[in-house]
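First comes one chain, alone, set out as structure tokens in the form predicted on its own.
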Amino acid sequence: MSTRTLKSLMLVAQKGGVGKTAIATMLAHYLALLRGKRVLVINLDHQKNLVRPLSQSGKVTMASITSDKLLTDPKADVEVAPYVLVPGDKDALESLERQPDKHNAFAGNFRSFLRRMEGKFDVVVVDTNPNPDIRVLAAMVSIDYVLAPIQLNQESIDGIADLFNGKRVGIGRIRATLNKELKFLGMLPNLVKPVPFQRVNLEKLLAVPEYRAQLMGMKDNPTEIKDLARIPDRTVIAQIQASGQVLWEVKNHTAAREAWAEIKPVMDRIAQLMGVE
């Protein structure tokens, strides 16, 4: 029986504009400063999208070296702090794809480094590059939870399959293979605009049986739109992460209060949904 106590989730994306870094903050601040968990923040995307809001909110540790090291060094290790980030560095994360013959070490690599850190963090949040490459593989056949932000237009839609059932990095084949502990949380609807080709869009997806069974539900087995967890679309949200600000921590602003209001909820049903007490 496992003794592990740490819990890892990476976020992942068919496709770069899904909001998945505005969640990944959102919930990396949410488990360090509401739920009290030692968080360990690992950005491999060479956008580092991630990196901005969360070094501006001076609320965690910056790590001394970079993601690219976990895949790359076989005795990487990070300061040990409440909440910690390992930033990107895009020529080096960008390059890891380039050298085929190191990528088992490198997944390897970054297996091992998640088992040195059982006991110094409580939860590991890995945000991820859009494209199928080296950095997606050695995450997912390491980690214990998957989430897929997604938007609710066609082309998302029909990048649904590849998620799945892709050559490399489908979630199915990593799961079937490489990594059996593998559990995904589902896709969550972010960007949610309440429009009627969005509600079409959610339809058409409760109504194929197995694109139904992978959508994040606020309790198991959704079955109605209603039943269905979601992030809406609010500006206030881009607004408040651009200036480092944490959303529920802004006083006497309507809009993040009443946006916090709605993202809270879900925060919880992810939570929960990882054994995150």
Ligand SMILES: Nc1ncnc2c1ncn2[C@@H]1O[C@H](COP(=O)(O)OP(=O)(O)OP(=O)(O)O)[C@@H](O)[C@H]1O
Given for the second form:
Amino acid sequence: MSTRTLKSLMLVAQKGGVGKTAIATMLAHYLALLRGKRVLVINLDHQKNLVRPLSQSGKVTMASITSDKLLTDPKADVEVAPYVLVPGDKDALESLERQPDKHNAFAGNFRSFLRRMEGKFDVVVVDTNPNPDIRVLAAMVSIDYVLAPIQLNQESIDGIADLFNGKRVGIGRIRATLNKELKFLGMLPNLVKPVPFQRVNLEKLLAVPEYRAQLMGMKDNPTEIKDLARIPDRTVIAQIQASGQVLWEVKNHTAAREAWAEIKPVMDRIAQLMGVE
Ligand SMILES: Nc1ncnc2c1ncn2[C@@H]1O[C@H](COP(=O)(O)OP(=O)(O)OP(=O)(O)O)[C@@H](O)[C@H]1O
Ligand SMILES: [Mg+2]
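Let's see the other form, the form predicted together with the named molecule, since the form predicted on its own is already up.
Every component of the complex follows; first up is the chain already shown.
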């Protein structure tokens, strides 16, 4: 019987700007601060979008190594603390793709790093870059769970086939070959607005059985729109992402309270699907 208790999750998308980083930030805060889990956040993106809000929040311990080392150094280690962030170094991360002869080793190193974190952390959250390069591949062959934020526009929906069947990091392909344990938590509509075209797009997704099965439900086997997980478009989310505040800690702000009331059930559901106790 497996004694593994560490759960790891990565956020992926076919397209930039769909909210991977905003959701990674809120989920990491939720797991660490509200659920009391030991959380390790890994930023594999070379943009600073994740590091800024987490470090500004004053809640995380910054690791002394950068995330490229988790791929290049077979002995990479991080400090043990309740809530740790491994930041990304732009040049070092971007250079990884240019070393194809080492890509197998990079993926192996990342995988064994995650294994070594067993017992030190309860949950690992990995935020990735939007382009399907070795960073995304190394994470996807190593990780337990994948969550894919989408936007309900045509471009995003056209990209869904690639999300599953894309040559290099299609979730279906990886699951069939390199990581048979990979579990897909689903597509999570983000930036959802009550406008007709978004509703039509969601209905279109629900109507295609292969897509419906891949939408994250608030309960198992969702059949109706009301059963689907979604995160609304709320200005306050962009604001806290920019200021480093924690959504449910924002005081005297009705919009923050209302947004959190809508988002918390989605965070609860993600934790439940990951088997976080
Ligand atoms: N639900 C939301 N409501 C309002 N703003 C949001 C929401 N989700 C994300 N945003 C904002 O939208 C912008 C893009 O989000 P984010 O940076 O999380 O996307 P991303 O998928 O990580 O992008 P990239 O591909 O560049 O890494 C950010 O300014 C973020 O604060
Ligand atoms: Mg991002």
